[in-house]
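First comes one chain, alone, set out as structure tokens in the form predicted on its own.
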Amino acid sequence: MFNTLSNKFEKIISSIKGKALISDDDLKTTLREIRIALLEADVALNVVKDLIENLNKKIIGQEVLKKIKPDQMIIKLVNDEITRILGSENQELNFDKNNITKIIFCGLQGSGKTTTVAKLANFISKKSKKKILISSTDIYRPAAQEQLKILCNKINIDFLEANLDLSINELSNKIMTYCKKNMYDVLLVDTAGRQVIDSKMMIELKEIKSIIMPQESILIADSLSGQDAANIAKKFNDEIGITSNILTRIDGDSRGGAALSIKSITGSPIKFIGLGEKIDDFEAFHPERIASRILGMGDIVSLVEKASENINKNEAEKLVNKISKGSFDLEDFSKQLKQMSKIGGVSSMLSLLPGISKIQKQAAENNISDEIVQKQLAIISSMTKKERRDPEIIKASRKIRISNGSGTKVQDVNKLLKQFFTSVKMMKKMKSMGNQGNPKDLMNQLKNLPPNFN
């Protein structure tokens, strides 16, 4: 996510880090490089201009050049400005506490709109006990209806199939009648997309909106379309009034132009982002966390949240006890690899750590990837229970059998065992450190760390 932009910002920041004094020329060069980096990332020109002007005013206003560590202040101001143009803070959905919360979705074809409807329903369902209904007013594409029906079955959400012979008005009224009659808490309505924005589309959306009367009118935008996504969002906003945005395929967006432009251009916040094809590849949008990622400072808060959502507390406590007793084996190692996959895999975890470009480079050099993790799980699965519990017995003949059974090479088995024994040694060192090795104490220490501006 935003790798290109992040790499450029890391270079800009490294060029001013550690300087006791920053001259006017240094400042001009830094601002010019930031401007070029943002424009190359396909951020809208007026957004870039606004950001640079604000940075210049704040830097001069705070007399950064006279500070003892002016580089840290500049980095903080850049972080603050990026956070501001992204939307300052996370904004939740507008739920109606007393009546049905109605949400309509709009966007162009190919933006991932239909899948995103199901993703948001799944997100709401996991966070609350609300009774949810999904329906669609897309009378032009039966395949879209079928896709939504399949997704609803997968996530156990009710789906009201549309009668394609009805008009848009009749269908919208039918959806509302059914929703009220069956006492749903939340209604999510997908709408038809087009290859391009046209007057017929906007007329239909206005009709749907007048009947449904939604609390949220959400635009689904493909982040890979860059600045075009922001321009499309503006057109939808001008025509029907957009309350919020969801950016899809943000995991493949190396530039970040859409994310950095859409809030400033439309005035409506980004509330969620789609991070992949799976139904769970979806999360709330936190501007301050995204800004931190862009500047290479990681996002430890999101990493901890993902871990807390996916890691079984009882299993974690058993693991701590095993580590403290020195009885950690390959069964436990396998469980940890599976837990990492649940969090999103190696690539997802690395993207949230500080110094992302350096970490990812090291991971590539050491051949660390999701594919390697799956290979390691296959190797462990090919072992007997006795071998998993006592890896010391795994010698030449056993290694050959395990490699054949897992479809890997003996060298792969050796690498896994070396990694495991190294992990065991580290755990023993943690144990010898007493409380300093306690995972709970370590987490408390992480929470108390200041923002990484050094």
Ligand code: GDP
Contents of the next structure:
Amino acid sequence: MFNTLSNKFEKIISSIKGKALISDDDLKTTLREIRIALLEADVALNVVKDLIENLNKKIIGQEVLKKIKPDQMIIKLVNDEITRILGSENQELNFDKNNITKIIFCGLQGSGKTTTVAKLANFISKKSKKKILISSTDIYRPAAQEQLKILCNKINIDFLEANLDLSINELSNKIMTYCKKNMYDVLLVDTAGRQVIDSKMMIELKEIKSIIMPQESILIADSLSGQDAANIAKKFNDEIGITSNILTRIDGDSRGGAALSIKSITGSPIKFIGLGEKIDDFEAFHPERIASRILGMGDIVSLVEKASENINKNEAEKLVNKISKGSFDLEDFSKQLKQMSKIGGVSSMLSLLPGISKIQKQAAENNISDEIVQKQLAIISSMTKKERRDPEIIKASRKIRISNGSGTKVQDVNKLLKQFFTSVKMMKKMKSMGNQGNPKDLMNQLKNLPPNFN
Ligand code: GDP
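Mind giving me the form predicted in complex with the ligand, seeing as the form predicted on its own was just shown?
What follows is the whole complex; the chain from before opens it.
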């Protein structure tokens, strides 16, 4: 996800990291590099301009250059600005508490619309006990109806098959009548897309909207189309009024342009992202977490959430407490390694750990596999309890003993320790920067997890 942009930011950040003093020239160079990185990521020009201007103002306004830790201050300001451009904070779906919540989906053909309807229905049904109905007003492509029906079967959600002989108007009315009669709580309606934006599609969408009267009109945009996705979203918004966006194919080689441009260009937030072809490859969009991922600072909150879906809440709470107290040790690290295979595989977990992107790259090069995780577990289990609690004491002779005991090389022990210390360092840094690593935020995130996440 946003790998190219993230790599560039990592380089930019490392060029100012640790500098006790940042000169005007350093600052100019940094801002220029940020500008280029964003433009190369296909972020819209006016969004980039706005971001750079704001950053410049804030840096000068706060007299960052004279501060004790100017590098960290700048990184924090960049993080804040990217978060702001992405939409500041997660926006939840608009639900009608007393009536049927109606959601319509629009977008171009192939943007991932149909798949996303099923993904969102599945997401809602996992988090609530709401009675959900899916239907489609695509009267042109029987295959689209068939695809949706199959997906609904898979996720066990009711599907109302459309009579393709009806007009859009008649069909929309029929869907509404059926939904009310059968007392559904949530209605999701897929609509027909087109290869390109055309006026007939917009007229149809307006008609559907006037009958369904949705709380949410969601545009599905393919993140691979970069800032074009934002321009398409703007056209839909101008014509029919969009309440939110869902970006698909974030898992692909997305340069980030769509995500960073859409909110500023359309004014409507991104609420979810699609991360793959599978139904579960879908998550709520959290600007602050994505900003952290882009800046290579990891995403501890998502890590904890992912973990809590698979391990119990007590374990997750203990982990957060350890992180917040700064007492995260190799025992915890080993527990995490064991959970990794359960939780979406090694590389997806690593990508969420702070400071891991370099290691992740190395890992990809070394073809990291469960075999390596097993090796690391063997290394940790060859340590004494004292060593696991306080890895600082592991010096040369202990390393030899541990490597002999685990049938590995001293380099393997070094590698593991380096990975562990990098994580701990980044956790501390995030804490001191007061961003999402803030233990209070983490605890709140945990408390807010729905009960079925235990
Ligand atoms: P529609 O024409 O807009 O309804 O698009 P579909 O839902 O049929 O999706 C087109 C293709 O994109 C299908 O092969 C989907 O599996 C795939 N797709 C949808 N969302 C994602 C995503 O987030 N990531 C990836 N990699 N593929 C996706």
